[in-house]
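First comes one chain, alone, set out as structure tokens in the form predicted on its own.
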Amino acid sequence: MPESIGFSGHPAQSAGATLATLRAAALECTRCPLAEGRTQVVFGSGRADADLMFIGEGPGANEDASGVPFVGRAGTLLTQLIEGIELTREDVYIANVVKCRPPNNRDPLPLEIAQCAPWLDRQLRLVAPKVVVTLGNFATKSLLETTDGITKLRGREFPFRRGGVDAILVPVLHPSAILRNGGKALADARADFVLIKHRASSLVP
């Protein structure tokens, strides 16, 4: 029997069975300090062979004692922009530069970044996504090893190669730093996810 070809054109069942391994070996790791003062590890979550995939800075609280990535007030909101874009949570995979929380939610240490970028590779190489969309100021920052900031960067699309992934990157506003925002942060969300789902559009065989 042929193996379920998802909507990106590559086996969803050897993919998700490939994700599950991996995150099972995630959920051991003891790499680096965060570890040390994690509930869980958050290792990602979604379609494994998303034609779009959303990668933010690290866990904060809800997601450290859920093990969900994006959840809580933050989540409710990028939930809803995906909404926005007629797809859903199950139809992209979303994940983290880092997997367990930093203390405080401070932001993540370059030691901490380099350990856990092996995982973040693999995922990239695993899902195969089209489009890469940074969530906020620090993921844009260290997906495209750049100083500028997500003002300057968002909206705009960038050619984006790790992990033995060939795709375009798009950032965009943080889901925290709109609801602190609102207003026109919101509006240029909105925008900038249509631009992420006609790019997607354009790139689906």
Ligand code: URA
Contents of the next structure:
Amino acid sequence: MPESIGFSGHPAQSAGATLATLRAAALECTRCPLAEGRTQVVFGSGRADADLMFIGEGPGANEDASGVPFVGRAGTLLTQLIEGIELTREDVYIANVVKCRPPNNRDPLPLEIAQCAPWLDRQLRLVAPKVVVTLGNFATKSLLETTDGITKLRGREFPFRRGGVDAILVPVLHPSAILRNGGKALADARADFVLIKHRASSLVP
Ligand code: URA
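Return one more block: the form predicted together with the named molecule, after the form predicted on its own shown previously.
To see the whole picture, the full complex is given below, headed by that same chain.
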């Protein structure tokens, strides 16, 4: 991994170029065994200087095939929730804790998370979001370094400092869980997205 990438400041106009350089390096990554089973590295997508950054667990089969995060049914729902607060996927940045698909969609292992963390740190530093939204139990526990579950944490805000970023973090239900549970889960997610929109607006000068 090129150590220089992402640690020399981030004027908004150069974030896109630097993120592209980081992405090119990540596409070659062999830092953990997930590299052997992947079709594509799923680096991240969206606006390089977004105020809102969504972070999921890791790519599934659709993402592994396309190289783009959240493109399956869960991705369609995420897109709808984003559009429900009058934004588009192009207005936000979307990434995952691990960039390569774990076999059979199992949870990423501690070694895989640790080896992938420098990529996420650099993404955070370059995008410099005001609000980080963790999608689901796994990403929330991983980023908040907590054992508390998503049901307890969702819709609340937490101070978040990582990768040189000073932001707030709001956990929400994973879109796959919303699809499984429907009804109240969807209503909760919609309410949480309204909170996210308000917090992002209040933090942007
Ligand atoms: N689930 C995730 O956590 N991330 C994706 O990119 C797709 C599904």
